[in-house]
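The data below hold one chain only, encoded as structure tokens and taken in the form predicted on its own.
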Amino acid sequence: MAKKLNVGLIGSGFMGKAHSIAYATIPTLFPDAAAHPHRYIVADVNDELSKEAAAHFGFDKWTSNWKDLINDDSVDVIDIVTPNFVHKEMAIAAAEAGKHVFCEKPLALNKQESKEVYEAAKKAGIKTGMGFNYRKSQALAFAKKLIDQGKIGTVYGFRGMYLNDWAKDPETPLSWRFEKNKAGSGVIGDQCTHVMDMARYLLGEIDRVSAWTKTLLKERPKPTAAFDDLGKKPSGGSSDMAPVDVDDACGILVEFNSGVMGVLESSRFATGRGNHIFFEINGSKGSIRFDWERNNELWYASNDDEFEERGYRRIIMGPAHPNGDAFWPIAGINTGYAEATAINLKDFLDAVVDGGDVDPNFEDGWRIEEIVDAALRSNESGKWEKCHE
């Protein structure tokens, strides 16, 4: 029988909703899991938001002081889904209190802070998980299986991108995502890190980078609301303008430890793109490509095909693919963002109970921030920069 773990959720925005949906579905999707979550307590910045979150997300209790979760002996797991600038304080406090911690990316604002969080968790001996949930899609897991089985042979190159257009409207107010001291970086940390994580997951560590970044809108209206309306049609801010000091677009050349070369791109100004996360990997025996907007499909090309039949073929995800038997009986019924989040959180909770490894974890979060830091340094230096110590 699955062990019940009491979850303390800090934050009730977009990601709080996604995690709460995942917690609600895990017992149904994975009845034989080692752990099942219990939505015990949720915290946000004021009583109104916290009380509303408890009611909407199905938590027993609420508080407007996140430290109440740290000090509550009944809480087994802390889940941090707040803006970036408070991740470090919350994660270290939870680790020092002996709580197991799941944190949305980034782990902290930069590589040094992220290393501090990682080391605090390691010292505490707790289990940690990171919110790189896209890698938990069936297609990504199947892509890794094909690569590990040698189906595409020696890897020649990787190209990946994360494009959307939610920030292109100049009337979109200056939320914390546009402020370096609150976000750490712009699109390179907010979006491109997901492509970095996919690349590391599939092909191993990135050794060095050469990057450029660009701030496309130098200022935005000061916000009139307290919270980030990510992706919504702008309602406008005040008539006062404030500077933007993070990047809106980036391009990064990468070299993996293996010697494989790649290129990454990300923009929040790509008109017509919704949540376009794409990669293609070419090898000596074949290629694979993936697009999150069609995330139940993996495209595979093989040199083993007859010459006149060569080209990409579509593989539709279903019960035969990783974690597929937890969902639907036939391929093509499809899963999405919530299901990937559920798998990510389920794997983390299981490790809390059975002592297994967590993938991804705080070390992954730290390593990603090392790559971000190297890319930002490269943009300044105009040179290739090493990623890791």
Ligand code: NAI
Given for the second form:
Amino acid sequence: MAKKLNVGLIGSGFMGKAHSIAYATIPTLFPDAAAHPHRYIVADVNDELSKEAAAHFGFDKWTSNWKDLINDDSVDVIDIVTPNFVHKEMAIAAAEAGKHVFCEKPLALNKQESKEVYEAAKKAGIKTGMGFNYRKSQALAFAKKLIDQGKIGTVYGFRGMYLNDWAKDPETPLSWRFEKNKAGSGVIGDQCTHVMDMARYLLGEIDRVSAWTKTLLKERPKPTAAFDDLGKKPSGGSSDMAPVDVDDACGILVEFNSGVMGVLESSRFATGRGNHIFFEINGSKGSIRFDWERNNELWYASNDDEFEERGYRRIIMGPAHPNGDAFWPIAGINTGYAEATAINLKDFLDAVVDGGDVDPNFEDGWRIEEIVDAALRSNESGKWEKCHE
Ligand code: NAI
Ligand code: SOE
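Form predicted on its own already given; the form predicted in complex with the named molecule follows:
Entire complex below, previous chain first.
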């Protein structure tokens, strides 16, 4: 019988919705899970948003002061889905109150802040989880299985990218994602970190980087309301302009601890790209490739195939693949973003109850911010930079 855990959710934007859908579906998808979430209380910045979120997302209660969640003895886990600049304060307060904490990526604005959050959570002895949800898709978990089984042999190289085009329009107003003091960094922390997470998950730690970043539009219209226009048709900008002080595009050469070479690229100006999170891994016995826009497929090429039949084959995810029991009886019926987010939150909640390890956790959040920091340093120095302490 699953233990009920009361969730306190802070933030009710894009990810507030995604996490609420996950909490609603976990009991149905995973009847045998150790924990089942209860949507207990939600907080946003004012009464209107918070009340609307409770009604829309199915929470019992709401408040416009996130500290109420921390001080509520009935709350078992705090889930932080606010803009990056408030993650640190909220996560440390929750940890110090002995709550288990899940935080969206990035863990904090930079590597120093992220380390502080990681250490506060470690000291408090709580369970932590990170919002690197894409890696929880069936295809990613299956890719890891193939690699761990040696199906692609000795790994020679990783190439990955995260391309979309939501920022390409100069009329898109400034929002927190364009401001260093609110976002920490630009596309490198906001998007490229998802590919870094996949790379670390599949191939282990990244040791050093050589990077180049660019701000493609140096100013944008000041917003006339406090909203994030992410991906929508531009509206709500004034004729006054404000500076963009973070990167819009990046290219990074990486070397893993294993010595494997990799190359990463990310841009939010890649016209025509939606959510193109792509990687390819080449090895001595085969290759794997993946594209999130077709996230129910994993492409696999094996040198064991007959010479004349060699090339990529498309494997469609289904009941035979990781977490298959939770979904549909036939391959190709398909799962997506909501299901990957549900698996990520389910794994975290289960660990709260059964005491197991969470993967990814705040240490991963901190280590990834170290890689971001090294890439930003490399952009300044023009040299390779080591990532970790
Ligand atoms: P958003 O701007 O759509 O929503 C943020 C919400 O937080 C807003 O409703 C805002 O009013 C609220 N908020 C801000 N300050 C607050 C405070 N002090 N107390 C309570 N509520 C507060 O942002 P979005 O897109 O949901 O991003 C949130 C976080 O999730 C970010 O850290 C972002 O990087 C991450 N994210 C992760 C994704 C993933 O796939 N893992 C996808 C999108 C965002
Ligand atoms: C914007 O680039 C964004 O919402 C990111 O913040 C998310 O992490 C990404 O997965 C979707 O795009």
